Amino acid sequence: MLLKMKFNQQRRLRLAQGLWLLSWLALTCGAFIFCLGVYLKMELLRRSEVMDNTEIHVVPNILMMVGLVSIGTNWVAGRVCLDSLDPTRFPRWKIFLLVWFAVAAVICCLLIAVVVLAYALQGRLEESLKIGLRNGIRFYKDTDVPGRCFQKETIDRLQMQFRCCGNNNFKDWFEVQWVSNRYLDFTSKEVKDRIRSNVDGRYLMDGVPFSCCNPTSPRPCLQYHLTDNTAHYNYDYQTEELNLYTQGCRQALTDYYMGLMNSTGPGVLSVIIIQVSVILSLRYLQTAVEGAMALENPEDDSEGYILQKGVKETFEDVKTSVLDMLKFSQVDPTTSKGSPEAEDASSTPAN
Amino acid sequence: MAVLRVTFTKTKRDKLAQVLWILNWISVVTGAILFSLGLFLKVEINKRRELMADRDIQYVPNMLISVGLIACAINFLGGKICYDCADNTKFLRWKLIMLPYIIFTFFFTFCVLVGALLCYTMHGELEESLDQGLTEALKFYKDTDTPGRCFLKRTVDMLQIEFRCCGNNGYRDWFQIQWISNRYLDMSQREVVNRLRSNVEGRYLLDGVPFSCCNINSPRPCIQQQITNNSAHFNYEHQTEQLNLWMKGCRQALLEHYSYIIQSIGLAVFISWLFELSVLTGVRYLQTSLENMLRHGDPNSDSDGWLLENGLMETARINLNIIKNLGKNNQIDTANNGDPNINVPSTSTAHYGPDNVPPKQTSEAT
């Protein structure tokens, strides 16, 4: 027996009461996990326009599902506790408890997987943001194209809220035409020169939109002719740091989401610990009560354990029973060969 | 004749005391809510302290805070009194205090009402304060190197971004002040010198606005410089362009923000005033019915409760007389010939004969 403990009637009662309270605590933790999943999903959906794919959504999806399932399982655990001290009502839970343990183990594994995924998917999140932001910056000027007309507002709001500029930094705006052709005077020489200066015929300039401006700068914001030191008085492009936001939006958003997931990490870990303690306590209660019911005097002492045999033996038992189940539909070649021979042997003497 | 007389049986009195106990505790919570509302308003006003000129607007949140605290204390005492009133023996402890308590609470509810009204009168003062404060803030926008004003630029920029407004009344306010510091002006350029010479005070004025005035809903990249010059930008007409910059003035935006808060607070204070008044009415009925029960002498008897023993005018007259006679305890009453040695005409009905009769001559003289 693995980790066996002796339980008298008083201890069984205490265990049932304590487990009932613990299962309600675990139920509220399950509700907390569900709300956490909902919150994460909403935050991700809010910025879904600058994300290319939804792979990162697997984290809040798992959290929501696990939260709902754990609410159900912990409620069942509470009912089992109430019935455990009544010998007439307890036996009907017997088969159900096997399923319960399997489901609860799956919940714990999923929660651990969520914690691991939150770190593992950081790279995918960055990729998704990189592509999404690149598209957003490219379509910034298309405020007259249906489906893209709010890109400008989205990018502007994003840059102002997260205090960032461009994808990696503000130079991303130099490589894109972010002023629409509707507002360019094609008769002007300067415009024509700029358009002819590159292969694709884009109006590129060393300027950024106003949303890149840093309000903490002591000087009024310089948006245009950023690389030209002579265009502005007392301005050095290489050393100027306060004029625009220096951080890239991809980095800012990744930091924000990683911060969110990291801060929920300890909460999820403590929920895992609570759920594991519920599983162990219920196992002890189940074995102790079953042992007590098997005795002549149900009020006597009984033993509770985690596993009846050792870990290795239990594993072998489980393996053979699973293999037997798989062999159930196969025809057994040894018995079928034996029976026609026996029939022949019995039919020949009749001749 | 009493005002709004109601008869109370013993059980009704006890029930009234219990209900009033609970209501007084709810009033304590209401007082705490008033206190927190006053605190919230104080914090909100202090948040934008840099944009408001020195005006006396702190009196409204201060009054709300003090009214909230006093309401908590009064209703706590009221709860204790009502709890004890359910028991006839304990009521005697509070007998002498109850009437002064009711009078004090009645005048206090006036303070609550005044607090509610003050919330609505604050509007004018607030507007003036914001007007002056914003004008000063816009003037000092460029002084990011002056200690004490170096964060004003950031404050104004964040305000314009957050509240979606530009300038004091509109974006034209920026045309009338120099918002670019001289540190960043190239005095050797002709254009700069011309602009400086173009006005009396030598300020660098231009028809441009800071970047924080830009409207993010505009379909076109923001036009901040040469706003009034139609030919400086392609396909641009300054009179009809509405989406380029924020059109609202910051004074109006802030005023709307604060008006919303203050009106909600005023409504909450008014509702709590009505609640306090109803609790006070209940306590008055309880007091009068218990006193009448004591007058009858039988604790289980029915007794009447009322708001005022006599009519309104009678009560006012009696109280005025009491107040008039309060100060007259040591004065000699000269109006009615108060000196007992002076001859007062007799008012008795006994007839002692006519006055001014000369004394009768005795028989000794003859």
Second form
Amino acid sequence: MLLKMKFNQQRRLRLAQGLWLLSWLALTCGAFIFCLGVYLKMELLRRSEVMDNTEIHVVPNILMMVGLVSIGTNWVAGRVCLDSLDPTRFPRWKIFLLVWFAVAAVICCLLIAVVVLAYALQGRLEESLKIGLRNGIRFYKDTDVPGRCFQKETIDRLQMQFRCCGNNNFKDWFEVQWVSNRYLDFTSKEVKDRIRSNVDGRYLMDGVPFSCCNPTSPRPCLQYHLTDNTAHYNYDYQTEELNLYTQGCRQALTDYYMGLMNSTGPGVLSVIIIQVSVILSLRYLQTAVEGAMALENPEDDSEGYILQKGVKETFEDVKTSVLDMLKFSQVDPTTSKGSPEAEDASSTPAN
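Next up, the form predicted alone. The previous block was the form predicted in complex with the partner chain.
The text that comes after this line covers the one chain and nothing more.
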């Protein structure tokens, strides 16, 4: 037996009581995991307009699913603890506990997968934000176009909240026409010259929206002619770093979301430790109570263990059982084609 321990009646009682408290702690942790997934999901949905794909949503989806399943499984563990010392009620859990252990093990594996996915999807998240922000900046001026009228407000709020500007930096605004044609005076020589000087006929300028302005700048914000030192008094394009936000929104959002996911790591690992403790404790309780019930006097000492055999022997038994199940589910071609019943059926003419 693997990790065998002796249990008397008093130790079985204390194990059941301690496991009952631990199961409720694990249930609370499951609720925490669910709420964490909901919060992360809402944060991703709030800025879905600047994301090109939804692959990153797999992380909060798994957290919410695991949280709900964890609440259910640990509630069952608490009920098992209450019935563990009642010889008339505990046997009904014997078959169900096999399913419980399988589900609890899957929960732990999924929580580990969440931690791994959070780090693995960092590159995908950054690429998604890069494309989404690029499209958002390009459609910034389309306030009259159905389906895009919200882009201006989204980008402005985003830049002000995260203190960022553009995709990579504020120069990204120099490459797009972010002022709608309805607000351009086409009788103005400057407007005509700028449009004619561009191959695509766009109105490009070295300016940025107001939301790029840094309120900590000691001077009033300069939005236009940012690369022209002569256009503003006492102005040097190379040294005026405080005038605008210098960080790009892609990096700011990536740091924000990865910070959220990284902060979930310690919490998820703590839940895994608690869940594993519940699994091991319940296994000890199950084997100890079943051993006591097999005795003539149920109050005598019994043995509790994790595995009835060694790890290798248990693995071989499980492997053999799975192979037998697979063989049983397969159809034998000799019985389906070469059997007399099949031949008789094939030679019988249809009515």
